[in-house]
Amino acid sequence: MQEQELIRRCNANERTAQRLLYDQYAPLILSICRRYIGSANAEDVMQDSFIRVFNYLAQYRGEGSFEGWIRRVAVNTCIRHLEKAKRLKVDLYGDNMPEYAVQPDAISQMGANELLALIDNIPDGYKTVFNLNVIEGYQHKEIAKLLGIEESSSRSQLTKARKYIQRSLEVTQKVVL
């Protein structure tokens, strides 16, 4: 079925199109619930996600990918469900982990299920604007804006993220020796 018929027929309220539609793009949605949310409530926060998806389905005008359209409703859905959780800080002290020197090729060297770890025990404020930012491809004023931040906390936050991965890679590496 083509993307606009099966749309169409979502929006008519049929209930095996909707069923084609969440198949379809439920990996796609559990995956980023997983990256902001934390495996706990991906599964919840997915289901926020499509009733949301199927709720704001008619005002979808068919500008940009339809994929694209169902990423921003998810990434949305994740961060109001931090929000409410009061988990979604902007951090603008810093962190206190041990300095260590990295391994230049220590992240090709790990699986994808221990990358996915480390993104995933990244303080959550970190991790969303990491999330937007490298995994989404926002841009800083975008991310601002979403958040309710300054572009400067949003870059803060991304280099924070990013000196916390280094960091974890360093201690992982230490405690491996």
Given for the second form:
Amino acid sequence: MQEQELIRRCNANERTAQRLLYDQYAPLILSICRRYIGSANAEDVMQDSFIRVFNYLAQYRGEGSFEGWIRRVAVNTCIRHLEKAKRLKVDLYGDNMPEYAVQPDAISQMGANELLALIDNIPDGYKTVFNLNVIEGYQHKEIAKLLGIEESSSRSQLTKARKYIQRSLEVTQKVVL
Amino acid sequence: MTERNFFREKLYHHTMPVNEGLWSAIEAQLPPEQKQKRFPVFWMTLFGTTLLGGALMIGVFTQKSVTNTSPQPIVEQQQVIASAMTTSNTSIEQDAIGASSSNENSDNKATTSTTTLSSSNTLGSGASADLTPTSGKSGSKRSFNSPKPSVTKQTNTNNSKTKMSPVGIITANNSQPSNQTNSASQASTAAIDNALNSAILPYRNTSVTSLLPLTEMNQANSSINLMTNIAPDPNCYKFGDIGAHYALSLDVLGGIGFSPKTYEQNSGENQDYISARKATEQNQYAWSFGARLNLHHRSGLTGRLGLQYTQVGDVFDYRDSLATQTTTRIDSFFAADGTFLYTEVTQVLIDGTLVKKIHNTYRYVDIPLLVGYEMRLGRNIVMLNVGPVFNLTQTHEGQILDSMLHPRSITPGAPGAIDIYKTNVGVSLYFGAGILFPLTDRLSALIEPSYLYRLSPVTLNSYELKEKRHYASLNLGVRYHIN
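Could the form predicted in complex with the partner chain be given as well, to go with the form predicted alone?
Complete assembly follows, chain above in first position.
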């Protein structure tokens, strides 16, 4: 079935089409939610994301890929969830952690699940900015608007996220050694 | 040289296996799947077709029965009637003919000028019937106790002496004029007919049969019923053709219907907008009523001019699950002595679901100018109508999605309203097929399924879509036959 036809039928509230859409995108959405929320509540947020997708589908105008649109809905849902859970605490004062450069070689050798575990260790606020910027490709300006923070805060949080990752990598290396 | 983003490479398209039970949880929170409420066009069409078919069949059968009672069979039926009513000893014919021609029925004592049909019928009970209270008196005493005489036999033997009932006289005079019938008898035919008409018609359904024995009464009843069929009032529109070349009638009709919509892209690619419009607007109801004046020609062609009001209702069902509302909170702080210190402004973002359910209304006033053809089928009239319908005005109120998929008002004058609908739709085409059932001499019931095809879109040319709203309906009404 063509994607446009699938969307049209989903808009008409046809359950079969909605199930097809779910089957097609659920693994991806779950992975996104897992990155932002963590494994504990990822499935709940994924459900919420799909309900929003189906309710909001009529407003998809066909501009850009549908996958991009559905990813955006999922990301927004994750952010709303974090806001409600008050997990998006902006660390205005920061810490005095030295800035480390993330070692590309170490990361390149890690698998997806290892990277996910690495991201999980980052505090939610930093993790969100990291996910948005590094993985989703949002600009700091967009992140600032999305999270309701200053653009500079977005940059600093990304830096801190990188520090966390670097520190985690060092700890891992020490453990391995 | 840009560093490779391994996180993005490995995680952007990363997927995870999903538990089977999750879909059930999602499905439970989705709005229940509704079988699309389609207007029962099929059933209405079937109903209309069945109605028309049934009426046609009734018409055909009625026509057959009328055909069976064409002039020749009429004679036979009248003869049957005659045989049922004839007595062996007396006959009114004898009275009449004898009176006018002084023939060999010597036992008649009527005077020459009389067309007396009154008789003293001797039944077993001794009851009597005075069929025509005209001048003169009858000298014929008639007994209805002898059912044997047959008209055929009588007419073959001697027409002037035929022992027949008054109806039999009609038979004798009209169907088999005998050479032996004298000129006086012929001359008296008109007088006899007049007398018979005035004498028999009032008693068709009542006194004649009541005087007969049971078996004869049954025969007479059936014959009289047939006679009723074969003796229509030629002045009644239900049986005769239009007397003049033209006739006028007035239809008042109304009914429920369905307004199917079509959307076409006016410019560019807007399939998503079309889908969104279709998804958010559902037909709820449609009805119309109106009147039209009909000018009928003898040929069956009819011109119709009328006025029709149509109202269509839609439901605009909109849901925005990512809606947000921003409120600004201003807190002012003062010192203990009332000195203003500072103000703190906080913006609160509330996200939620915006649900809108608006009842949209579209109204049309049209002038149908139709050409019809009407065909008589038995007592009923079948008609086909086609022609242009000129829109006088179109009004609209409610909300729809605009091209940016935001809900906007379409009510003229409302805040933020968009102006996309015409105030005049122009010319449409009307197709209808109907049937008339006579109720009284002046009134007929009317059933007419119809379809109004809008040639022009109801939206302005500047709008991104071409929206057409047609109208199918099942009209019920009455026709008043003015002349």
